[in-house]
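Next comes just one chain, in structure tokens: the form predicted alone.
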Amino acid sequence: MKSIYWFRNDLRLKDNQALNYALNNSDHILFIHIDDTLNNEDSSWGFKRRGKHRSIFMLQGLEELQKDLNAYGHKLNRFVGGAKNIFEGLIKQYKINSVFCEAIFAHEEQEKEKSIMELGVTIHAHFQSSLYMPEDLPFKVNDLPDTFTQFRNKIEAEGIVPEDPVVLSERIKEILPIFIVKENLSLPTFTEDYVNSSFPISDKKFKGGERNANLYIHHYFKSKYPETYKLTRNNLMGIECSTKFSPWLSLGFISPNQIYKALKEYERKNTANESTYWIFFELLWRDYFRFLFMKYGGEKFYKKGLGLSNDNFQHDEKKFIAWKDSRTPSSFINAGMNELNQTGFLSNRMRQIVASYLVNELGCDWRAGAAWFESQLIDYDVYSNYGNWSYISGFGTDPRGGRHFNTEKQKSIYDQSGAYESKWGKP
């Protein structure tokens, strides 16, 4: 059987169930990656879907994935354009029978999978980006609790243990490659300086790719940082204050199960305390957002979200642009937006503060803010991004409504010395 393996947000060889399934069920295989956002037209909000920060990080990882496949006698074929058109040409030219890939339960990604099925091939889409699989849950996804606390309590009450990471199938050494005659697409390179960032992707330790992800996690759990994570995670800046796993997780350079295994090993060898538990707690939040998408689908992208809030709002485009461009009346908010726009990274606390300000102080559409985060963030993840924005705005599942952060109070707590605002206050 001739197959295509389509790398999506799973840009790794280890602990990749979908990839192993493709290797174990194919005679010939073609590895591809499709970049359908690089030259994409502006979004409905007037800007690119993906900015330079995530582009740099992704391209760093794709170069590494290419080298890793080369070591097994294979090649990563990279394309820019619409997925359906690219697949149509490949299927006809190489007589492809099946397409294997990671399943992504978001509307646009699901539509791409359907369009490929329409080309007459079998598509095997395997969901694998969560710590727990849907079949591991103590309830059906349609019965998912509408608050995270209920979800967490049920998981912990059942004592469900996540699966161990899987090794790469030995079949990769035997399976015959399908070679595309023309050279790989030449993609742009970037030479940006991120030295002041809390996630400096110009530093070799923070570059994209499976190898860097594994090295970083190894060094993180060799340090004492996990023991104090809960105490420092709300700091506004600094490499050490939070785990910084999210960028590598977002593009699948590493899996949550690999992190969980390293965490458990750390607890066994060192200590298990509230901070180490909180690392698991955050992985569980990440899972919860994924299962919410499975339950509610495209409703997560509606203006009023799931329709559970009675709040009404208008969208002021001028105020949104001022927020986006760091020109609001609040110098503290402007500092946060400067950091985001210049580096592609923002602490979790600052993300909540600037999101609340856009929705509650400026009265803007939360989806515009979510779209700007999508454009700018290195660690953009459709589930977590839209899940968090709907949570802050009050258009998610939580019956308590949105989260309104008092900007001055937040500043007095988290930037008492003014160091953050001083560093990022100017563009």
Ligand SMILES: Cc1cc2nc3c(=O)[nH]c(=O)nc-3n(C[C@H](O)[C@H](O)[C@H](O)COP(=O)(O)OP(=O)(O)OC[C@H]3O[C@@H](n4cnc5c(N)ncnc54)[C@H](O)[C@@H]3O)c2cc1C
The other form holds:
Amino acid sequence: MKSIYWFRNDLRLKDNQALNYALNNSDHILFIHIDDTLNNEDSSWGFKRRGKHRSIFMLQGLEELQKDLNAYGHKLNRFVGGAKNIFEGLIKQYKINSVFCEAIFAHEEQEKEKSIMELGVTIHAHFQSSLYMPEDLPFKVNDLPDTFTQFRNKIEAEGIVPEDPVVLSERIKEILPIFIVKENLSLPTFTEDYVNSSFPISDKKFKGGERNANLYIHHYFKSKYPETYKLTRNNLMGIECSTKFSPWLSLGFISPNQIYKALKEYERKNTANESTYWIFFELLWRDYFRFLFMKYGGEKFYKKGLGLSNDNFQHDEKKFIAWKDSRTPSSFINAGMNELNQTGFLSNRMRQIVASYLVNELGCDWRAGAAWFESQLIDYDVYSNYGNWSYISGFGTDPRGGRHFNTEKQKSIYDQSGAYESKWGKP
Ligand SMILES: Cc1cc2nc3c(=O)[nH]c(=O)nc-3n(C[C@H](O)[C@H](O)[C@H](O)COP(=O)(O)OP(=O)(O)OC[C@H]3O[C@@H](n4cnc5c(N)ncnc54)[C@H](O)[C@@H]3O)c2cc1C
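Could the form predicted together with this ligand be shown next, to go alongside the form predicted alone?
Entire complex below, previous chain first.
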């Protein structure tokens, strides 16, 4: 059987079940990656869907994946353009029977899977980006509790342990490769200056790719930071205050199960305390948003949140542009937006503060804010981004109906010395 393995947000060889299925069930294999966001296409909000921060990180990771596949005598065939057209050409030319990939339960991603199915091949899409698999849950995904606390309590009450990471199938050494000589690729280049301005990329150990992800996780769990994570996670600045796992998780350079395993080893060898537990707790939030998408369907989620709140959207385009360009009346908010735009990263606390400000103080549509985050964040993840935005704006499952942060109060707690504002206050 001739198959395509389509790398999506799972840019790694280790702990990749979908990849192993492909290897174990095919005779010939063609590895592909499709970048359908590079040249595109402004979002409906009038700006690029993916800015440079994430592009650089992704390109670094793709180069590494290419090297890793080369070491097994394979090649990563890279394409830029629309998925359906690319698949159509490949299926015809190489007489492909099956497509294997990870499943992504968000609207556009599901539409792509459907459009490939219409080309007459079998598509095996395997969901694998969460810590717990849907079949491990003590309830059906459709019965997922609507509050995070109930979800967590049910998981913990059953004592369910996440699966161990899987090793790469040995079949990769025997399976016959399919090569494409000519690719339709015109990749951008980024100047050293630009790379250096991106956080976390500016620090050498924060480069994209599977190897760097593993090195970083190793480095993090060699330190003492996990022991104090809960006390420092809300700080606005500092690499060490939170784990900084999200960029690698978002592109699948590492899996949550690999991180969980490293966390448990850390606890065994060092200390298990409230802080180390809290790293697991936050990974559960990540899972929770994934299962919410599965339960409610990506399209509904994107359009209205969960529809659990009223459906009236208000929006003020001028105020939105001032927010995204760091020109609001609040110098604290402007500092946050500067940091996001210059580096592609913001602490969780600052994400919450600027999101609440856009929705509550400026009266703008949460979806515009989520789209700007999608464009700028190095760790953009469809579930976590749209999940958190809808939660904060009251269109999600927050039992309090959304969060309204008092900007000045937040500043007085989290930037008492003014250090954050003075670092990021200038565009
Ligand atoms: C408006 C808004 C938008 C967001 N958009 C994204 C996004 O696009 N991609 C993304 O990965 N995270 C997003 N988050 C969640 C969170 O802010 C980041 O995961 C976190 O700041 C990343 O830094 P860290 O890895 O140091 O996190 P840590 O605090 O060290 O947490 C460890 C891991 O737990 C997970 N996690 C932590 N908090 C959350 C959360 N609230 N929701 C889901 N998972 C969480 C992440 O995978 C993170 O890497 C968003 C939060 C808000 C409020």
